[in-house]
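We begin with a single chain expressed as structure tokens, specifically the form predicted on its own.
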Amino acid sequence: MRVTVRSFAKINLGLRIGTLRPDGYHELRTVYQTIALHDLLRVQVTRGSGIEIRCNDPRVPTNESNTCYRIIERAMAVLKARGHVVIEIEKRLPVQGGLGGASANAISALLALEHGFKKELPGPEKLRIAAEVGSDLPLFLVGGTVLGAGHGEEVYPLSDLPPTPCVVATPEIGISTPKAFADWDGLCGEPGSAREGPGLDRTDAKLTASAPSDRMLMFGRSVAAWLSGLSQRKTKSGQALSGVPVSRGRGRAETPLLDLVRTGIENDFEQVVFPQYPELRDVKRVLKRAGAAYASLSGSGSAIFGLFGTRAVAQQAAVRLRKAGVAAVATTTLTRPQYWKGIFDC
């Protein structure tokens, strides 16, 4: 059997990073987003065993350490499944973006097994493996808007938003995610340890005056602020709105998605990865004066994205940083019903 299914990528509205827990992960809460930029994968299932990686990108390993390795090896075995499996990937996604490129294409290429086995595994058992295998890996069992809490691999679906259009730049920057959580701890470690990290910028401490646990309480009021507002915006009927402008701000219309992001949700992970590379703090404020109501660094980055009010704001925006020479495309966010439509609808 071969089955070929897209793989989305996600954003991230806002990134808290709490204390570093006993299992070494970070505490962390966010609102993550799919957008319909993705892969490509072809899954194909033959006589013999084993699993081979196949991909167009050379920096994307091959071997056991392959996020779609791991969880197809895990698969595989609770399925009691036997054959050579070989999963091509042709990439479209930047790696080490931010853009969660890799989880996505684990979901995906374990999605399209069980398509080719006929076998599902049970939701539990499925959200249970893909966290082990990694901390981004669950929302994509999900899609659509969806609350990340614990170190990102807690999952919880979110109202289902009408789509909005991006703009996501993928400046060719690849930064380690451990080493940008390396350089969160020195920023907020004892005094002094901070100034000693390389290329820290002390002009935004103000942002990280607040504890840990005041910080991460301040992210899920705002959250729930905003939840509190979609549920007041519900129609009679009780369905929420959907694809109807709900507020006007700057003299644009907004969407709920707009309204979420006007809580004043930011990415921690700006606060040590713009002064190491300031060229990323550039793209955003290109993204905000060509019209964002939003714009942010996804994950660790190092894509940036911006929310527009309308789709040919975007493309203009769009148009504007590749002439800078920064690589950028116009997209949309999918809702959920878009999102698991599209994985298989090749």
Ligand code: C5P
Given for the second form:
Amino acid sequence: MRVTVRSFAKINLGLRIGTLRPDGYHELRTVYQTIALHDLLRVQVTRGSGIEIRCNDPRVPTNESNTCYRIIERAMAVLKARGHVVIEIEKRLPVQGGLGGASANAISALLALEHGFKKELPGPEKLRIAAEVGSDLPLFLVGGTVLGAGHGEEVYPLSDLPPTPCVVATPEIGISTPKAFADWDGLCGEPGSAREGPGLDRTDAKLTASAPSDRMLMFGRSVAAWLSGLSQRKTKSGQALSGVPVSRGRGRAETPLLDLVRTGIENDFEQVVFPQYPELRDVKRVLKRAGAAYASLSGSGSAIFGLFGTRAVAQQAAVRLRKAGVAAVATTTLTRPQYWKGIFDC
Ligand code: C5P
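Follow the form predicted on its own with the form predicted together with ligand C5P, if you could.
The complete assembly is shown below, putting the previous chain first.
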């Protein structure tokens, strides 16, 4: 059997880092959002045994450390399936880019394998093996707009952000996520201490006094407030609104995008990554000046994204970045139904 699937990327709409836990992970709250940028995967099972990874990008490991290898090894054991599995990855997403490329590849490989064998792992088992392979994998078993908790592996489907024009800039900088977490710890004082992150000291005096757990709680509240706005709008109009801010006489004219901006959710990694790579801060500035309602580092970077009111403005922003020598593409966010339809529709 041979199955071809898309492997979509994600961005993080805000990311809050909490305390370092005894298991070596950091407590995390984030809103993941799947987007239309993707890699392509071809999964083939022939006679024999073993797992073979092929990739057009030499930076991608093709040994047992590859996330696809690790999840397929586990899935074959649980499914009690036999065969020689060949996974070809056509890499289009950046490596170590903060877009979840390797994690998405693993989930798409798993879905392709299930499709090929016409057998499905039970949902909880799938989530368990996904989380074993990496914190960023389970979100790709949900898709759309997803709340991430725990160390990022606890995932909850949220009310979808309507398809929103988006620009993703991918500077040629690879950032190690474990190192970014370690840098955050360095900035916060001793690992696990209750001291605050540095940028918050500068930007919000009230937050300075709060413990990491309070900051996580506030993140949750902001997201909940944003979502309740989204679902109210859905109930009123039958479907959520998207697009440019519109003023409608009586005053309450927010779009979901504007509501998101108002929550003030940010990505804590910016505070350790931007000082090391000031050019990334500049990319964010360009996106904002080009009309982004919301712009942020994705994950630990180095991808930076901006959300826009219209496709035309997003495309102009991408052109502006490319003229400045930064790789950038205009794309769109994907709702959950679009995500699932797009995986096998190729
Ligand atoms: O789960 P994943 O393999 O993506 O994590 C890689 C590393 O990143 C972990 O070993 C840990 O050092 C760090 N990490 C963390 N806190 C998280 C997620 C990852 O410290 N929430």
